[in-house]
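Take a look at this single chain, the form predicted on its own, given in structure tokens.
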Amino acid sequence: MSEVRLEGAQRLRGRVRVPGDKSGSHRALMLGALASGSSTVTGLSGGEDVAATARIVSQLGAEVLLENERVIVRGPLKGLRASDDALDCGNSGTSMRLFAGIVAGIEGRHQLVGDASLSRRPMDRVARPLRLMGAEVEGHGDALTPPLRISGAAPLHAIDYDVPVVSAQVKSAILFAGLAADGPTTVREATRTRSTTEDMLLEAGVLLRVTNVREGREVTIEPGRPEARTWRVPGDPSQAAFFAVLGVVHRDAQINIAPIDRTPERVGFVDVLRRMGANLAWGDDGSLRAETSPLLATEIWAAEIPSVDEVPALTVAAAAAHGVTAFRNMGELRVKESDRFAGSLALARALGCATWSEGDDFYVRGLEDSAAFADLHVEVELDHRMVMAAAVAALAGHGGTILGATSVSSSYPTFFEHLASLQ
């Protein structure tokens, strides 16, 4: 298992440009493949997760070409077709769930596989609506863990579906399947999740109606093919969150983060950190500046950060705060790349914090200052975000050793280089 040792930094200054938004990168490749003609993508994330998506769209019949800083995706005139080979999603849950929706509408047999971590993640939440639409979906056990075997149908049945578990990936899988349905498909979510899929479908000329309903959202999609177009992928806010936390918890830091996607459902971590007293400021261009700040404990609800991807970073902020921070309704953390519920608690304890949990809530009693962090020694289980959270804590405190650090390459291959550039 790979091991990285980081020493605590005395001073942090500089500017970082995080990779292109991973959510937007996946969807730009998929929409380009579903369209007829050539689409151009700039700012594409260079991580292994997005590379897996690029390989899969090629297997399904699209052409993917790299031209300098641009990626060209040519969708086949007659549409995508089933592949004779397994579609390997690697560590990417986004790839598996969204491709499940896409291949459900492609006649033939499809197999979606992943690495050891992805093969433990539940896919039943995607299978249920796809089965209602007429696709056959098989996996292992009641949770339908991968490999997934899907028999596609064309056309699929249009459905009206209430998503029982807050998930942008499930919503997106249904919307992609809806492109191949026999009528309008409606998806309802009780809590608004990231709107990347519906925003990009609209940009690609798909007929779509979006209505906010109280705290949730209703999306209705008409069947059809997206149009080929140019996609400019903004910086990834979920990656930016780690540098924002580093900037506010370190004892002497000023970090500027190049422009990122400011969609409200993607930047809830900024509001949380500001509520804790963080000195965070938006630039007119969507950049974000983070400076050293004394932090106070707060209450953080999953609905504020619907993907909960930023919780490991916010756990480090809680560890540096004064008082007890409560993380509410965080059960979804248990079915990420690793059990991030247990992992976040373990990280806080490794830093010297008292922690406890009750059901889907957990609590971190902060140490008031990152200077009080213990020297870390943590083992990370194939989870890039836990690697980044541990690295932020080590750099802000007295250093640390991270086992399993190479898993960061799934989303952010240059992460450690960017950390080093700030010192």
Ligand code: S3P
The other form holds:
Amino acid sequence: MSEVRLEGAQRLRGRVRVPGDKSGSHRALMLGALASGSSTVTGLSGGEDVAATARIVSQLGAEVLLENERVIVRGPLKGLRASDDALDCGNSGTSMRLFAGIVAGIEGRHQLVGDASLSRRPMDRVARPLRLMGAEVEGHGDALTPPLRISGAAPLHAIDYDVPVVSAQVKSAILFAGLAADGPTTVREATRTRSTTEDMLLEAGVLLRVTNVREGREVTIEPGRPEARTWRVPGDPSQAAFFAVLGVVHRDAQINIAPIDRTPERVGFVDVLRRMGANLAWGDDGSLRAETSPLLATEIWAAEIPSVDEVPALTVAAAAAHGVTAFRNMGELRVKESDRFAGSLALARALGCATWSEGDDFYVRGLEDSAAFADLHVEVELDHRMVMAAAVAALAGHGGTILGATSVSSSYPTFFEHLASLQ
Ligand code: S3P
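Having seen the form predicted on its own, I'd like the form predicted together with the named molecule now, please.
Up next: the whole complex, starting with the chain shown before.
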């Protein structure tokens, strides 16, 4: 297993440009492939997850060309078609769940496979609505873990569906399938998750009605085809979260993060950190500046950071805070690239914090200062965000050894270079 050793940094200064938003990157390629004609994408994430999506759209009949900093996607005039070969999503849950929705509406048999981590993740959450729409979906065991076999149907039946989990991927799978349905499809979520799919479908000219209902959202989509267009993918806020936490918990830091996506469901981590006392400021251009700050413990609800991608980073903030931080309703962490519920607790413990859990809640007693962090030794299995959280803690504290660090390439291949550039 790959091993990286990091020493604690004396001083951190500088500016980082995080990769293009992973969510936006997947969808730009997918919408480009579903459209007829040529779409251009700038700012695409260079991570392996998005590369898997690019390979899959090619297998389904789109053309993907790399031109300097731009990617051109040409969707076939007659629409996408089934591939004879398995569609390999690698480590990427977003690829598997969103493609499940797309291929459900393409006649023929499709097989979606993934790496060891993805092969443990539940796909029943997308299979259920897609079966209601008329696709056949098979996987392994009750949770329908991959490989996923899907027989697509065109058209699919339009449905009206309440998503029982908090998941942007499930919502998006249904919306993509809705493009190939025989009437308007409605999907409802009780907690608003990232709006990337809705926003981009609207920009691509698809007929969509979006209504906020209490803390949730209702989206109705008309069948149709997205238009080819130019996509400019903004910086990824979930990657910015690592640098924000690093800047705040390190004893001598000033870090500027080049502009990122600021849609409300993506930047909850900024509010959480500010509530803890973090000196974090937005620039007019959407950049974020993080400076050394003493932190106080807080109570963090999953709904504040839907999809809970920022919890590994916030665990490091909790470890550097004064008092006990409560992480509430965090059950979804268990079915991410790794069990991040256990992984976040293990990371805080490895730093020297007392931790405990009760049901879907967990608690971290902070050490008041990252100078009190222990030299870390962690092993991460196929989970980019756990690697980045551990690296931030190591740099802010007394160094650390991370086994399995190459997993960072799923979303951020240049992460360690960017960390080094701040020293
Ligand atoms: C994503 C949704 C989230 C998130 C993932 C990306 C997306 O998962 O964890 O990194 O692009 O739709 P959920 O489906 O659990 O919200």
